[in-house]
Amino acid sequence: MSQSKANALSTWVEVPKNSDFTIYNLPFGIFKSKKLSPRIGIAIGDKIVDLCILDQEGFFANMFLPEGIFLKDSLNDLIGLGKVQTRKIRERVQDLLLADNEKLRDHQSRGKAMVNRKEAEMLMPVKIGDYTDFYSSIEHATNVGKMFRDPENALLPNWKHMPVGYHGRASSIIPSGVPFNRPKGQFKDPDMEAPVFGPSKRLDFELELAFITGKSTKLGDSVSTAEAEDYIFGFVLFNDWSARDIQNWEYVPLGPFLGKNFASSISPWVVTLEALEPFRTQGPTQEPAVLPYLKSEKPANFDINLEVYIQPEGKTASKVCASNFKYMYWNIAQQLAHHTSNGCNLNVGDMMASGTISGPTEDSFGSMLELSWKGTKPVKLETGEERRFIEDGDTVIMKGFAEKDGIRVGFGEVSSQVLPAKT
């Protein structure tokens, strides 16, 4: 979908100015309310289109959909129908919402089919079987290498040859709005003679996007970069919370563990790959040339503006980061191709996060580790306070949107508050 201003779409639904959920977007999510059980909806402006009601009223007739497909507590079964079907559903809803289409606008069930977003509770959009976190921003990897290793050789020898990643913990991924307790763990500061156990003193956010797989593979099969997007349903915002002190002490030799697996937060609306098509862009030049299985023929980066805010408890939020998904060195096609290159099988609903998205300027660094440069440069908030890392009571809010030629497609936000560690 790549409409220009000349053939711009308009809708009969009142959509606030600068809304992320325009007629061009129409993301999928799972919601419930005091009156409604969990079900699948599509966001438009300040409303949610209840797909279950549309189905019951015959708006999806002749699509041969399984009975009750929209009355689910996850998107997995719907995604599993395949992109041909999910694209038809989304396009059908888009058609019903167009300004000159009276079928739903004037239908007796319109009142039941349109739910106010503020009256709905958003749930986890998918049941995540497996979760992988990549390390695909060259700016982030370089910054970390400068801080912890040789500044002259910040990148490890393998970094420009393959998308590095690790398998994370799916059970601790939580939806936006759910608070979590500060993690406890073992850490050893440089001035300590021996490690101690206690609440993390260096809790951090990581600004990421994550894609959700929409197609399964058999064990032993691989997915090429040319096929990769057929296996990607859509994206969510992803905050991969990190306890830097715990991580720093434990990560040698096997990598992230307790410093990462205590919580990750995601936005509730899944923005489809189709909605992001107008914002496709060329990624950074990859030198040296990648191996043949990682060559990506078409541009697979996306121009998505990303912002991070810190809100101390009871106070105003301060923007501390403005980055962009287009900076990613390794794109989604390369990530998926590498992930499956050894025959690792995919399942519908698997989640694969980008890794921290940092840009080339200091205000575009996607973590407190970088923004405060390992805690040596405090970040000043609008309240007058300073932060080196995230404190108890703080809420971290991440937002993302793409905008071009009058078309805006956004993710809403993912936010979580940090509660004190449990005693």
The other form holds:
Number of protein chains: 2
Amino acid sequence: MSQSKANALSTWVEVPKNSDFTIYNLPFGIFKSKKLSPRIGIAIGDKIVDLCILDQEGFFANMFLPEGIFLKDSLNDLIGLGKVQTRKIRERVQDLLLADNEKLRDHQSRGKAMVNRKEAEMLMPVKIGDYTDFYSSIEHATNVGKMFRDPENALLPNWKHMPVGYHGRASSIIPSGVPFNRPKGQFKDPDMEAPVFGPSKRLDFELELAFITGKSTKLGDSVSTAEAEDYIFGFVLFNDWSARDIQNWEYVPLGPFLGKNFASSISPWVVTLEALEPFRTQGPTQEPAVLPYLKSEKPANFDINLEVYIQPEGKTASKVCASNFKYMYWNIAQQLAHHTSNGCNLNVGDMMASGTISGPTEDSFGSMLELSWKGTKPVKLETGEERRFIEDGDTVIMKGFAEKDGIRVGFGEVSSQVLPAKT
Amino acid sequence: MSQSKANALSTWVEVPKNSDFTIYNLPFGIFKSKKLSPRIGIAIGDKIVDLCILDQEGFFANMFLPEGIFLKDSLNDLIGLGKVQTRKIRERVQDLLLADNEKLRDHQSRGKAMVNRKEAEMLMPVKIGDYTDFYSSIEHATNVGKMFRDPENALLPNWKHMPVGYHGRASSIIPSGVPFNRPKGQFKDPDMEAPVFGPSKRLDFELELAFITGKSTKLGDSVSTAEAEDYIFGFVLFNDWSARDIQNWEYVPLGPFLGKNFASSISPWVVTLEALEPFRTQGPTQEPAVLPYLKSEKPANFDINLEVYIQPEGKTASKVCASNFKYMYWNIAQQLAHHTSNGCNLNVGDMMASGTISGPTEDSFGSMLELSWKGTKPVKLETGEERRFIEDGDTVIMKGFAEKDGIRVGFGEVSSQVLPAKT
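Moving on from the form predicted alone, please list the structure of the form predicted in complex with another copy of the chain.
Starting with the chain above, the whole complex follows.
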């Protein structure tokens, strides 16, 4: 696919200005509608290309795809075919959408093949096997260390030697648009003698990106940083909801558990690694030098703008954070190589999230914990309200997009409303 | 099912003395053989009852079971039918195996229905959704606290208020009999200036039991301690392999990751909660009193003897630990209630392990870390060898059985050999 302005691609589909879903993007997702059972589509502009219809009409002829591969309620079987196949499918769709290609444009089934996004409900894109959360932003880890540990030695001794990570809960990962109840749990404020059980008082978001694996490994095998990207199919926005009070009381010594596993929200369109290629960039210098198994020759950071909005119920949304994926200290190749360095096996559909993506400035911090500095500096909203943490009825919206030389590739959004705790 | 000696059950199947698989047990598992594709069986003595054959021959008539429910490579669909159904199936099989019941005993298909265990290969019993590991033995938590923290304040402040737990890796859980390679990873001995990468030098087992959930919940819903057992189908032995050097360097602040996720081994036969009923017992007194959501009226500990053996390659196995599941401070009802107290949803086939089950005496500690007290007191084997941790070629075998009033119900074993690290 050509990426320079000189070879700009144009499509016969109407793509609104600033749409995340350009001819350069073409992310995969699972959708259904009143008329259609769950199936695989590709987004462009305000439309979804129904890949089942393209398949039925013979547009994937000679590609030797398994029968019914697009009539699925997850992408797992499709991405399990491997990158050679998924890349070919995406390129075939891109070709069919080019302005001067009349094959689909003038085909009698065009109307059926192009579904309005407004009429579709987006579902979970993958059946997640295992979910891992990293902690790879140095700005975030430093902020947390300053707040809870020693401001002079904010980073723990292991942090610059490995992409620290932990296992999370796959069952409670939900797609954009699904609300959830404020979690209840145990917490113990500093002035309390004993812990109490009740609704969390410090509910927070964490701005993250997550990648989805498209290739499995055998138990005992390791993947090098050089091979790592072969195992990465694409990315989604990831809101790692966190109850700070629950987390703070429970996390020693085995890490976060109920403070995190009540819900995580993801954007429904999986943006492929190929689509993000033009936005590849060099990450921060790693000093001290990393161990050989973590050396990563190829730049593996990506310049992706990330934004977080808080929308109180029935009111305007306010932007509270503008960060960028390029700040990550540990890159995706290092994360995947580290994860498999002990022989831990991968399955197609595993999800690995970045950890909170904070930037260097105060307005780029990726959580309320950091933005309100533990609740000491309330964040002002455009409505005149203030927020220390997230309140009942609030919707948190995360957006992400990359833009360069007139090419825009974005994620759409992950949006989720917090309902009151169940009684 | 009657449990007293007065109503002792006898079967027409030959059950060797001290067999774990008595007429009172009847655990479920997935097996295959040279002739048979993966399917569901029930163990008795040295035989497996092939439930596919019983089904074909009409022994489950009038039970309205879905077609092909036993011709599966996991128990998930079966246990997803619910306890009422699985209990009926197990009781039907028990009835058919009773000494005075001629229906199967004298049936022409008896030979086909009763497979020799020696000729079968046992597979993973369930497709595990999410796997959680608790830390519920007070003796174990105290030992670890004494070794690594403050001997005077060995337990952390949260420990007596909640069953501390964390999420683990489901993909690397393997059945008994599958060997694995010693993991490599980063570690930093106290005398090292910087971490190194290499094969773990402190590979350990952890003696645990794990339960498998048989019923799902919706996101946002909680399960009370009184309801918890409705969600628990049965138990397996669980060896939570641990690389102490990797774990020690990585685990702050987010908990164990690569020090644990290279492999966990389980016994293949799922012993049902019903079969363990006669061995139910009161757990330790919990002081301070637990919060109301963790109060558990019914005794929910079980008197199950647990043993660990180390077998150096080609040599005799030595028993190195004799513990008991009854020592658990936090019981299974409390674990499940805590896990869902924040609305975290369960799926059929989730696995929740107990954490290392150590008893009060030195010979009942459930890990080499404790048995050799961090490697300072080598454990003597019957071969004359010593072990501080587990060496290449060693097989670790865990056994578990309950026995009372002439009734024996056991797990068989989980046995796994450690191969050298891959080069």
